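For reference, the chain that follows is the form predicted alone, supplied as structure tokens.
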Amino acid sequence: MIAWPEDAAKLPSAPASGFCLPGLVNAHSHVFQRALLAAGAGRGGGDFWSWREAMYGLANRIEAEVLADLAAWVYAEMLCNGYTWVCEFHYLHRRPDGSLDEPPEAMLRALIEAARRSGIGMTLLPVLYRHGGFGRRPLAPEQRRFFLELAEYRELLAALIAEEGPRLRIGIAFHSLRAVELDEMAEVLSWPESEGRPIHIHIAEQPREVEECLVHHRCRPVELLFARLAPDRRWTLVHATHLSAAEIETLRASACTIAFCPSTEADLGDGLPPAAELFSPPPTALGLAIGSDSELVLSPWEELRWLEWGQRLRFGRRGVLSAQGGEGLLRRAVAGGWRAAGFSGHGEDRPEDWIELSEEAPALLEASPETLADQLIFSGERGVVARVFAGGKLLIRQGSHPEAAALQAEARRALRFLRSR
């Protein structure tokens, strides 16, 4: 997992310190939601559903040019913190009045340009979003930007697939079981355009979602998904917070990946996922990944820290997911992240994407091969990453992106524009 100096020949450039790791994948990102932080959406009470109304308000002010400027800055920050690839789960397809953009993929192309400019690799996940709730409930007016007909979604996929390259992959995304019916998912998965592609879906994030699924389908979300579609290793299930014992066993026997987003799940009061039950002891094929989701936190170390700490708070003991040390948890997150992005490798075989850590970072003083992962996960902060190679190119030097000043200035203008709308 940790590439020490004797392994430096595998890397594009010899490391200065020897503290090297494979690049990490941010397995779940809604990059436009970073603007909610500047809008003060973290203040006050409420819950996920009231937060969602604030998010809808932001979503209906975003334009392609603004999105490109905001996203390039956020992606550069991800790189500075050790993410070299991002899975972008995007559902803003129409104009606020419900008409299609021209071209329809304009917003998605803005994200592609932002990733290209920052240098981060991307698995772009255009999201199918058709209903406002279980039972084909009509979309609310504030959700009409998200809607796509199945034919529109297929055309969008075809246009994006034509753009694929070494640093861009296209996947399939269904927003949730409440927003896409199972027969609609099955139709999408029957298309040749879907063959072999990663598939992502939000699932079981909120108790209300589980309750409504029980009312309409007489079973729980994960139970329903596996009964009807039999997800395989291409599938990434995001959150999976509220699970029954039977659903946990179903997932442990599967080859799916679970993408936890601890900072967002905590911020929204989603609850603590049953990660210990899912991953202790490690199942044979179930993958673990982490994501930044609403972009409050852009550090993989902090997501992993809170994933473990959340389980410690649940059980009142230490070392729940990291019983054998932090390296095991880090190894799982690297492997699961690359699988979520659509790669079969585990990160160690991707020498074009790697990060070099700083021996001078306070959290890493006197680190050894045995303690490095623990120090990184449980104390790591901004400043632990010295250099980042992404796509074989040196992008981050001394923890800084070469276009940091310009990207920050453009993001500042984008945030001011959104606040004025």
Second form
Number of protein chains: 2
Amino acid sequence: MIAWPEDAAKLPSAPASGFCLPGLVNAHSHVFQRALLAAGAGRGGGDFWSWREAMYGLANRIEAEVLADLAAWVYAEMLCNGYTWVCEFHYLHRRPDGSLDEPPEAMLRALIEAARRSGIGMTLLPVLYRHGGFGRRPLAPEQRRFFLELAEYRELLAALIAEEGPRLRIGIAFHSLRAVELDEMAEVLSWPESEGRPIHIHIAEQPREVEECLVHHRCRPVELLFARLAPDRRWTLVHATHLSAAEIETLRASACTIAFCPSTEADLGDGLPPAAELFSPPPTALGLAIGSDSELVLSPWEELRWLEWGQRLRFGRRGVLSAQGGEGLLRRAVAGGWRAAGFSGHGEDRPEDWIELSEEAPALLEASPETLADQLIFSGERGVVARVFAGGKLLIRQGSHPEAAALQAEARRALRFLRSR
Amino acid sequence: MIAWPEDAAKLPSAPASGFCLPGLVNAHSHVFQRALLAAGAGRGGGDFWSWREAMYGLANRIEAEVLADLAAWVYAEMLCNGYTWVCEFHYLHRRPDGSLDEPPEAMLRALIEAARRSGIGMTLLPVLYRHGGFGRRPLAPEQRRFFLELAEYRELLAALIAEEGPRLRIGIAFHSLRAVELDEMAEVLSWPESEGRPIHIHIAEQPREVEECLVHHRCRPVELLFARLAPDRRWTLVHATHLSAAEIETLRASACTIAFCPSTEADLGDGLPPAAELFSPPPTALGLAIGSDSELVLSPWEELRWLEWGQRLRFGRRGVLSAQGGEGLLRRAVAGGWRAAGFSGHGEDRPEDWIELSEEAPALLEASPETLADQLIFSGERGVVARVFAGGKLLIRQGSHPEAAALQAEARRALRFLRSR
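I would like to compare: after the form predicted alone, may I see the structure of the form predicted in complex with a further copy of the same chain?
The complete assembly is shown below, putting the previous chain first.
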């Protein structure tokens, strides 16, 4: 781990602040969903599934240009909050009428362009989404933009891989066990294009997914995945909210990463994940990461505190993931995030990405090396990040993005467009 | 309710922003606890009760001057986040050696001075704290600063009442059913000094309190309170986390206010309160308020979203307190807050206190009257408040307090003093 007070000397340039950290990774992002609130979609009652209908309604209004405008702004906001890398999990591929874009990866290129404009690093995860439910249920009409033939997915992957560079990595993503059959996953993973890449999948977010998996496969989602595919350290499992004791043991013995998305999991009423059982006592190789998912909350500190607080609420005791103070949790989330993004180390191999904290921020007033992580996690808010180096370059100064005004103006246009349709 | 877009015309001066709201009330504050994190106290594991030991250790290092310095800064931070009034629940009265200060209300005067310096309005709640547990258990040595004879409490109350004015109200507070006997409460409430004042009490925060109440009184805390004292609209019950179905029905039929403190209740592992059962379908007169309590989170938006999200996590569905969108929840919290502070109306009688939101804030980009409350509650972060009028005067401009630098310097000194001892 670079750039804690004790090893800031390893940074390529001297930090202005006494406290700096590796950049955080946002391990799970659906950037277009940021438009939901301003579009007035998904408000009020209902459940995960009725929210999904509203979200599909928005998704079907998204076009590449609008997506680029919206995404660049959201990514800049992530940078201001301390995320220097994002894993973008993207499943809008076809035009609303079901035809392929020209080129087929036009939407994904819009995201690459948005990341470049903002300066955030990106692990782009084009998502395979083929079925409307377990047992190869047909896609609903509002899901047809998501569909790709395997050959189409492979071509798209090859086109994206050609774009890779220091700030762009390409990974593999399967939407979920509902949407991709295991033999299809196995085929994708057999391609040379897939070799060595990070692999992300939504898993066990909602009880209904578990129930349907039991009906169709006579086992639970994590059981099914491990029985058929032997997930290793390349795999990031997103949510993992509803697990059996046996699944928890399987995961604890694995080198996968779990990406928790506390704000979205709360917003959607998914439930509190068994994070305590998964991470204490500390497992050998299992990784922990956080993601902003539906983009209501873009603060890694708020995600981390409510991850910990959710566990305290489950057990009626304190210090569950932060038993030795917050620093252990913070280091774990940094390391797991970089692994989810496809990097091999724990942040040490990313001296290009680091953040400097503001010693003037209310949350960090009079912080010491011993109390810093707790102050950051449990009181951190917008403004605790003073400067951000992304890709070795100073990008965020005094908490602001240099292109903030232009990016915001473009985001306004995108939001207006999405609301007007 | 003043100052929503449709009735901004009622404000004494024209708002600069299209969106303004009544100021929010922070209905439960222990301002000195803000020092816990930087003092390195209360980190790591344990539970509510071990945290309380750490908190007592800090409390016993507090002196009036340090308290004033720390509090003025925390109150200024509350103002920047949209709280224009605070209910300060204060139980540090005696010197650490047990002797009375000179004057006896010196600590409370420090809080009054801090509120004046910051510009926040205050309902000051001097707390009666007489016993170490149910059945008149003796106070522990570390609780002796809290103790007051009834006659001492009455004198102190009279001294504070003489200070009342447009920005200062005095209320009554009983620490809890553990710390004050019911006949003592009845005596205090029989005094002319108590007439018409708001009355606050911690209740049913932890399972142990409920268990001990059952042992000593053969009934639960809310049952006990209602059986003996008939709480009316003057009463604010803080936390109300652990309630039976019968207690919920009793509260729903009452005109009390419940002050939820979601961030602190999560930090301390208290549990999620039965807010859904209390507030839906809407009760006739029961009020809802929010409080920052231990001061880790000073944002009303974060309290409100996690209040709602906590309920979604309990039930696995969305829109529990925000079934018709966030505006209902926001209006309810504004009205309940002002009632908890001792005002009769729902915010209409406070045109002196209002906040103007920043239309440039990321959370509020492209907000419409229909979506504003949802954007504010579910994405609001530091910076959404542009200007704050407190007591009819423009105090916060561009999200900053005019005395920010001086207040922060004094808070630094206070935090250093508390850490060094």
